[in-house]
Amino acid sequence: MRAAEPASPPAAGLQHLFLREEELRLAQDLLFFGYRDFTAGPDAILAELGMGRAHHRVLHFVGRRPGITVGELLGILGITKQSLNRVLTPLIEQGYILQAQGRSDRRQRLLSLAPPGTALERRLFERQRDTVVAAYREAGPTAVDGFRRVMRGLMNREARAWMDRIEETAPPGGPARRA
């Protein structure tokens, strides 16, 4: 006797149960529980040295975009520069993240990571790394593709065209560049 094929799922916009309120409900639980976890590892090492999340946000966009401005700093983390300020002080006063002048504009100020910076934010993305490993190894490439969309879809105009400007410059091997 053969063995039933696993029902693939329905195609999108075939089915709408997904979004009602119970399933969105669903999403949302999901998506705290799963930002809870995946930081708790990188939190247990910040707390270690004295340093919360929004050290960890700086650390890993200016180690993402070496040079960048606090300006682009600011519109991606979406805070205000005294929330800024407080953050990013400490972080240059210890060491870990470099700031120098505008090359056209010496009123810019870029930052890029100072080494111990750079050794700390690698710490944090391995911790990271190995739960997004171990997700998408379970969930599988068609799910992976599916999660990149709907948090494509999650995000705000500006912040999907900071991830086109990433995959566009992603090595090779990193994620496709989009069409």
The other form holds:
There are 2 protein chains.
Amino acid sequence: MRAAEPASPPAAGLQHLFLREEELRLAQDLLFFGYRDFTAGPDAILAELGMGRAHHRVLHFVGRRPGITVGELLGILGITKQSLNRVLTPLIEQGYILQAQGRSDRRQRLLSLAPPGTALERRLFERQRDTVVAAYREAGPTAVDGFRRVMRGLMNREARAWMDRIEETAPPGGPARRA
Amino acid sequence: MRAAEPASPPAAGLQHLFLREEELRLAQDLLFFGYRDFTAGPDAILAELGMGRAHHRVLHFVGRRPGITVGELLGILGITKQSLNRVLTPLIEQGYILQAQGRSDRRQRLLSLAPPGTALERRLFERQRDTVVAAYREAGPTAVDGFRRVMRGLMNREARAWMDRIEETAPPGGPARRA
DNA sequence: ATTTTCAGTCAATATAGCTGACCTATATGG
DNA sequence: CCATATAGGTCAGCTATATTGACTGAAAAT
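Now the other one: the form predicted in complex with the DNA, given that the block above is the form predicted alone.
All chains and molecules follow, beginning with the one already shown.
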């Protein structure tokens, strides 16, 4: 409130009506609440195991790309090696994640989920899936497509490239090669 | 848009085709990368000022609801009083946020942005706005509507109620009372 | 043989959250 | 009026997630 009227871009231009300030502030609200509640389910499970969101992210991306190297994982997560190792080392020690020496480059550690890792990731996934399925059902297929396009638009170049790669190699239809 | 045609539901198996596992894992990826890059801009500005995301959230929601009480803010943010005060107290001491005694209940502290707070929030908003505007423009109005519906679907009941209220009192058109 | 890269480690620091205990000021209700 | 409940603040201590910088060892590349 407080006087001010902070320059709602006067919407003069054509198709820009939907880009007015209030629309964009609404986007901020949506992303804050939506992301928070999206992560709330897994967070609760992880807390019971003495883990946090960072562990989930590692399990998720290792599950998504079995055989991923530590370096690639660092690139995806956008954190430092030290930060990653604080969650990765315990996950390995506790038997959730396996390391294998790289074939072409033996310095590399190829990461994959051990059975307990697969199970935990699955449990976290299913909790999150319930949230997403409910939202997707309510919103409908057209909205889902719009959601995907907007989220993609928020991502930086690197993240988009990663999404392109994952969509190529893990197409709708499941982990197996496309039908 | 990037190849791929992300599975606009091929209409084959009724309305469930778009809820297959891979689609849902894609949603996890989208939310992780999208949210991270959405917050990256403000994070960089805040870091220069020795602040973090928590400060931004306070500035955002106080700006959104001037005169909000501490208790209401706690409810929105979903954190403890102690956590809030660790960022709120410095924001007040540094002149970004004003406190006024509640009129009907003098125990309440009604929060609002002081001019420096308005300016900083504006700066953070504009950085984030650029990201959102780019995504919205790329995706188009229909996609934006879908994005909103899905994000809303991810939110819990309380958050939805808050969104309903904000949409009533701050309708498209700007912070001023409805036309 | 030197240099670079991949991975891991140690130490120190900062932010953002948490619990529990306790305080003041003000409202509210018997 | 007094007792209790509520709004807000504060102290102390804990955890999780991130950071930087410095350094190591092994293997690849030149």
